[in-house]
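Single chain ahead, written as structure tokens, the form predicted on its own.
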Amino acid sequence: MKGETLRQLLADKAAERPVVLATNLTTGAERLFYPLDPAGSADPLVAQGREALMLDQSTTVATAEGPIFLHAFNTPLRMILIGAVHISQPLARMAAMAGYDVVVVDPRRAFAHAVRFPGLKIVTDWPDDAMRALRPDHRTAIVALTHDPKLDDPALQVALRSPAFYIGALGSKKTAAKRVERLTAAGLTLAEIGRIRGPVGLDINARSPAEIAISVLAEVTQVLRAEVVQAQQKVPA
């Protein structure tokens, strides 16, 4: 790898930007392109590259200038918690077992403090503020669950404006209704309001706070993996 190359990898892992790495294994010829930039990519290995990215998974294809080598560069897999109750704390440790680097977003100190989620990064700003700083992306699930509108609903608000493949929030139906007519009030769309995952995680009749933390990290990873499944199904076997 060249050593221009190589800094702006480093560059774009500092700025957690998902890349890809083109080389030709005939010549040797190496590119980067970003192809889940907003503003798009002229390269003409776009499609493969995200395709790359979404699989999490580097490949090799063909291309009348010889076989080509993308190696995926993504960012990490985040979850941010709105809330450090009870369900947040074997939420927290299940997500990091399963690869996730794990934030929880709570301005409540009494709560959100080390002793309770030891080894995590703790954020006790107000959660729009805490969740514009972390900069949801496409590999970010958002699970919002104080219960209480006034911390829920602003860290909702953002979250739903992100790019964050995951968004759920605790609550019954009851509660999901009056959610929608909150953030309708606070001039969200129902298109928007409608990724909200409510009530959060898989109806697997949970009851315990670690049952129900099993159910919402069951239910993220079910929504990160359909895609993945829709991806390799437009694969030729």
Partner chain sequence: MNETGTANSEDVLNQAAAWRAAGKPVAIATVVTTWGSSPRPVGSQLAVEAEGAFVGSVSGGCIEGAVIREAMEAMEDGKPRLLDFGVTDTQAWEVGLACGGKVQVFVERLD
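Having seen the form predicted on its own, I'd like the form predicted together with the partner chain now, please.
Nothing else is written out below except the one chain.
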């Protein structure tokens, strides 16, 4: 590996820019490319590189020049919880155990208190401002849990126009139907709104906050590991 390649790779990682290192396993020739850049990438292996990043799975591909190893260097997994509510407490802890950097967003300071969420990042800005500052990427899951449209909706509006791999919102089917009406009125398309998973979580008959947290984390995991590529394709250009 060239020293220059390594320097650039470390700079990309520091800047949290997803990058693929392509190395020819016969000759050692290498290059870096950025399949997820909005501007696109001209690299001939862009499709495979994109898949490696989306599935977080490095892989070797056969090419005319010999086998090329695509090493996916991803941004960290993140979970943004809108609402420092009861469910968020077990969910934040479980998600941290599963490897997520967890951020809890709630402008209500009595809820968003460090005593309730020890060791976690808490943001007390208004949810849309908080979301814009957090810049969700393809490795980010967003779960809106406040039950309060004043807080959930602004967060969802930003979430739905981000490449986040998972967007979930708490609430019954009836609540969800009203949310569709509100978000449509706010200018979002049905395709965009359709990315919201609700009722949130896998159906495991969860009752307690911890059980609901399990069902949410299970669904996030399912999407991360199996449906990431499809979910990504729904993101508007």
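Every value quoted in this text rests on a predicted model; they were computed, and no experiment measured them. Residue numbers count along the first chain shown, from 1. Only the largest set of C-alpha atoms that superpose within 1.5 Å between the two forms is called the rigid core.
When the rigid core is held fixed, the Cα atom of Gly28 travels 2 angstroms or more between these two forms. When two forms of a protein are overlaid on their rigid core, residues whose CA moves 2 Å or more are considered shifted, and Glu181 is not one of them between these two forms.
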